[in-house]
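Next up: a single chain in structure tokens, the form predicted alone.
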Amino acid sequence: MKTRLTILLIIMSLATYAAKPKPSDPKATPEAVKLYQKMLKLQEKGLMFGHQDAFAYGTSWYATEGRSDVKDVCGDHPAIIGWELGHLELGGKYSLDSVFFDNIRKGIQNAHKLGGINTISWHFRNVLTGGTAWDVTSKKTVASMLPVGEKHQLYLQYLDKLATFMLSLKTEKGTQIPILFRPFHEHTGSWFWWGKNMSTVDEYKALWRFTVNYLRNEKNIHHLLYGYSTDRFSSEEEYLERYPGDDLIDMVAFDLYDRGPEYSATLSNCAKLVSKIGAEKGKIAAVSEAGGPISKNAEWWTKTLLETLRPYKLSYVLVWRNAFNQPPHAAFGPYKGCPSEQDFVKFYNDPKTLFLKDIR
């Protein structure tokens, strides 16, 4: 009867742990798998706020660890921190926003020492024309990245590089940290080289397909969480015209900054597809980048944000970074003193917005 019994409680152990949700990557590392679940998980309870560069530096200070402007405005940090890699591949020792390679890496192992979730972007440059990823003067480089391409050698370059920092990413344990990774993003607008007017749906789905098989299977990078984040649209159809396939992509998303009047209509729309495309398809799903004119409208947050985005369910919003080298009216995140400084309180007290100390 106890062997029985104890049979039983394994296949019910066997069963509850099949049903639940995986990364696409049937090699995910244990962390991996735990963070993809985390964020599901708290998708159901509230919306996690994420900032960009919280941990690298503000709008009056650079590099002073334990700080973040978010904090120095709520006495918290946020839930998500958002990197970015652009020059890496150039293997130069700072990025495109002037943040040390190896400050980066320091942020995001205190960040997930906090507790913390990192998402990381990478614009880098345009490897056929050596211009910036804004560079948008030839249609032809996403081709000429592919394995048949001219500049195929280059980009596998790029990728190694790209690799050695991911793999650097460890605990003081040695063991690798869980990243939310989100490449080729904004794609349905033309301003990257990798947009919707530079390259063919089967040229950016295929480049999409190589760079995660080629991390995957050539580098061993299991410890990835893949996002596909596109600029704004209006339909399903358009959403998901170049999505590479479920079996590389872990986070549905999209990214929206406050331009005018339409701003809120555009967000509500984009969010309600997307929150549908998620459920759908067992993702996560969430607004990688959003921002707006915290600097004039004093209830941005609250009356614009927040209220558009609450009755959706969405892993997170993240607002973009609070430059240490413009002037503060350019910030996109809370800061002391910002004309929004208290609405944003107001919105870190509302019981839908989820910060560090309520994921850990």
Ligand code: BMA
The other form holds:
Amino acid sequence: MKTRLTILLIIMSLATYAAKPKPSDPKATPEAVKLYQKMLKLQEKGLMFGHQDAFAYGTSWYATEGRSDVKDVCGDHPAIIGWELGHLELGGKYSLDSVFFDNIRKGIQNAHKLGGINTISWHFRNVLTGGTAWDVTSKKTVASMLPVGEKHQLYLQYLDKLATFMLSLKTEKGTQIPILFRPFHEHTGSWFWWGKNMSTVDEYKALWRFTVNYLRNEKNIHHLLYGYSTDRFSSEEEYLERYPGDDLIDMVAFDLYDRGPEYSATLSNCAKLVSKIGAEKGKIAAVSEAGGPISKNAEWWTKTLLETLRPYKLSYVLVWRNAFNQPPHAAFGPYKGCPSEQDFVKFYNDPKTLFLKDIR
Ligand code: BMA
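If the one shown is the form predicted alone, what is the structure of the form predicted in complex with the named molecule?
Below is the whole assembly, all chains and molecules, this chain first.
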């Protein structure tokens, strides 16, 4: 009797396990699986708030543990913490935004320990020309990085550095910290060397496939969830034109900055489409980057961002960095004394938005 009961319980828990959504990597670590399921579940509950480099620096401080501009304003940290790895490929000690890679690692460990979710972007150098991520002088960069291309070996060196860093992201117990990795973003625009006009659809997709397979199969990296983030788009077809495949991607997302009066309408349309695509594919859907004129529009958080996104089921919206020691208009997140400070507190208090304390 007891044995039968045990068998029944095992079957039931296996059935529950099998029924839960799984990330695209069949070998995903238990922590990556857990993060994926947690994000999908939270997506039903509310919209997480994210901020780029939240723990690294703010408008008026740099590398101060426990601080974030967001916390200064509303008393809680963002739920999603963004990090940037540009220049890691060059082998230096700090990123293109002057953050030490050791501090990025520590910040990621800290965010994870606090119950937050870490996402990483990578504005890496143009592998063919040696220029920046914004060097769009050649249409051959992507092709040159593929296995038969002239810069393939150099790209492998870049990926090896990336892999070493990703593998160094561990908890005190030595478990890999799950990360939402979002390379080759905003590719529906053409301001990065991986942008639309710089490669063919097939080359772009092949770059994704090669990269993910290399990290998974050659580097044995299984703690990453992969995000596909376009810039603005107007239809499902346009969104999915360069989508590399359900077996590689865990999150469908887009980046969109407020640069004029048409913002709400465009944001609404992109949010609607991406949440539909996410629901159909059973994947996370998000606004992976946003930002608005928060130093001029004192109600941007509630009237523009929140009211536009409220109708949709999206995992998160992440606003870009508050560059240290720059003029106020350069900050995309709130900070103590900014004109939209009170409005951000309203945004924080709205039941739709989720911050760190809400997701632990
Ligand atoms: C851009 C700007 C740059 C920065 C880059 C990578 O949008 O914020 O200053 O170097 O992102 O983080």
